[in-house]
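This document starts with one chain, in the form predicted alone, laid out as structure tokens.
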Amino acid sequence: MKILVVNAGSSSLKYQLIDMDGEKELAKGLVERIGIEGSRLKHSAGEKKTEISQEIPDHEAAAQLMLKILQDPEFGVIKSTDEIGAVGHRVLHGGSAFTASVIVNDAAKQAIRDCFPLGPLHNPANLMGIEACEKVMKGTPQVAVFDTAFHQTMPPKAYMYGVPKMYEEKLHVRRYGFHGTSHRYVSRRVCEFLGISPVGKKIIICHLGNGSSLSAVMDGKCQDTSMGLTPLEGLLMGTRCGSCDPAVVQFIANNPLKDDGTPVGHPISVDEVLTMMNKKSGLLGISGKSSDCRDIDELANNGDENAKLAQEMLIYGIKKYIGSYAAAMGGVDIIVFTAGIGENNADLRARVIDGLDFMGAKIDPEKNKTRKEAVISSDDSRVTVCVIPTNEEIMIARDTLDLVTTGKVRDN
């Protein structure tokens, strides 16, 4: 069968076609600025690739688009659209209602509307994604995956934030987690890779990239993990602050500074610091110049002091989680490092695994080097230290494939 995984953002929807016969990516591609001037579509099959800009106005404009170009007869992988079993989509929240990803029908949809508070700026994307390729493709069943659904195993204790309990049984106030299709995908992955049952493993996943997360995972289920209501608590991330003190918002409102460090001079509302915290924090706001960890490791190489602050920052963060996780779990067997700077930066690597040889953890140089699916730890490293490059669109295609051939997912 042939699934068709799909992505969108507000402005955007991502794609890729894969035959489940091998799990073969046939297409992928990326439609950009939907509804905007200079709306385009790019496109590859294999070594050929084409762009296409035209006015986009919709969603339901580009997954016309999208369809119309997987059937092209040059640059096209398919005849029909009837090829195409079903559609899986990503979908960001699905807040503690879903557990596991589901096939969509109007109540998963009221229920991603009903997330839409908790993720405002995915959530509403996320539908119009699924609805305009419910119009365009008529009898095709839709899959929804959840970026959220492997953390809802976390026990109590590790979701819960200490205000008072009515704000979680009212409004639902809580650690949901995030990039959670990476982080089941890469557990179960680095368990067949070392050819060991995840049962009995406690592995801690380090998704690294321009928004980060980390989990502690224990019998194939998920612990603990760093974001929480939302994807901005936790480590230093590109444009996020990560996690600090709740009252430095208030604060910040109280005293705001404009971009040239000179004084607002009124207060501005908690919307207007968390938009700060989100798009103008973390690596990008400590060095003053950008929020790519490629720019941020050349610029501190070359000297620059806001630059090694952000990598320390960041380096930092991610050992006193990798700390803290194997205390709850009483110990680690696998550290696991993925995203695009979990896999593509060795330095990083190193870094964070160097001074944690007391927990067992020792990283060989030589094999530190590898940009693909390895075990670095040196040889005699009581903890496996892996890379495992993740693939969210081949869990999203796995889950749709079991939910429309057998009516559920194989592992939760």
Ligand code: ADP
Second form
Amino acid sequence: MKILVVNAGSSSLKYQLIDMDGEKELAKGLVERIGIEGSRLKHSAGEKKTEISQEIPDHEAAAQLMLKILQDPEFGVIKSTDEIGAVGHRVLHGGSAFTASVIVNDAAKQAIRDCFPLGPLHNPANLMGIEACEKVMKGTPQVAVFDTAFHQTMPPKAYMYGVPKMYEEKLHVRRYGFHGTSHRYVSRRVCEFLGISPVGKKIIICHLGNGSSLSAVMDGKCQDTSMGLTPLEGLLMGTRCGSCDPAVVQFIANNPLKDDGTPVGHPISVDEVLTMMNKKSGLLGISGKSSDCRDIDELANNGDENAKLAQEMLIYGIKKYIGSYAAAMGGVDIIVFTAGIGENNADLRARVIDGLDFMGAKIDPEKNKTRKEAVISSDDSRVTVCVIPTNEEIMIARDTLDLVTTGKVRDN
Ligand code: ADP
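Return one more block: the form predicted in complex with the named molecule, after the form predicted alone shown previously.
The next block holds the full complex; its first chain is the one shown before.
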């Protein structure tokens, strides 16, 4: 069966068509600037690539264009949309309602709507993507795969915040965690790769990309994760500040500064502070130059002190989470690096593991040169340190296939 994987944002729609017979990617693409001037589609099928610039007023038009290019005589890979067995959608927030992926029906759509307040930027866009595909592919099953679902196994002591309990009971204020599809894929794949069972294993997964999160996984189930009610909590990220004293929000709201460092002169709202914490902070905010780790590395290598500080803060933060998760689980057997930074930045990996020999983790500098699936710890390291490239699309496609063929997802 061919499965279409869709990730819809407020002005974008990413897609990938996967042949589940062999789990082969047939084509992928991105529709950008939906509803904005300059909208376009970038599409590739193997070596063949094309770009179409045209007006794309809404998600339905984006979905239509996606189907058109997938059937294109030159750049397409299917003859008819009937070949698409089902569509799997990435949905950011499933709240506490979803512990696993589901077939989309009216109740599921309502539950996704109910989570709008928890994911105000993403969930409405994700639902738009689902409804657009429903319209242009009538009768094709749609599946929703939630970024939060894998983390639903966390115990209350890990997901509760110390605010009055009624906020969790009445308003669902708690830790949810994100990147769950990646954490789930990587936690399964690393065991498969090492030829071991997840049962009895304590694994720490470092998903380090533009957005970054760590998770503690025991017996294949998530015990804790660094992101919270929203993706702002946890590590320093590309443009997000990560965890800080909540009183910082009040202080900055009362004493805001302009981009040039001069006082604004009047208080700003909590929403404005959070926008700054989400979009102008992290590597970007500390370096003052870039949110991209590659730029930060280059700047630091050329002596930029702020870029060096940003690097150090990121590495220190990852170390602290590894230490705390090892303590929380009573040990650690495997540490995994994944996503853009985790898969590609050998220097950062080495600096994170450096000094962790007290807990049995040592890097082999030669093995660490990899960008592929590999063990990178030394032979005498008690903790196995690995690189496992993430593959959220394949996880979404597998859940979609499982749900439409057997009615349930395997091993969640
Ligand atoms: P997203 O969270 O948007 O999916 P990615 O997982 O693509 O992000 O990660 C983006 C980060 O990964 C950037 O900071 C970038 O510097 C880093 N990165 C991506 N590719 C490479 C590479 N080839 N070498 C070093 N760093 C990389």
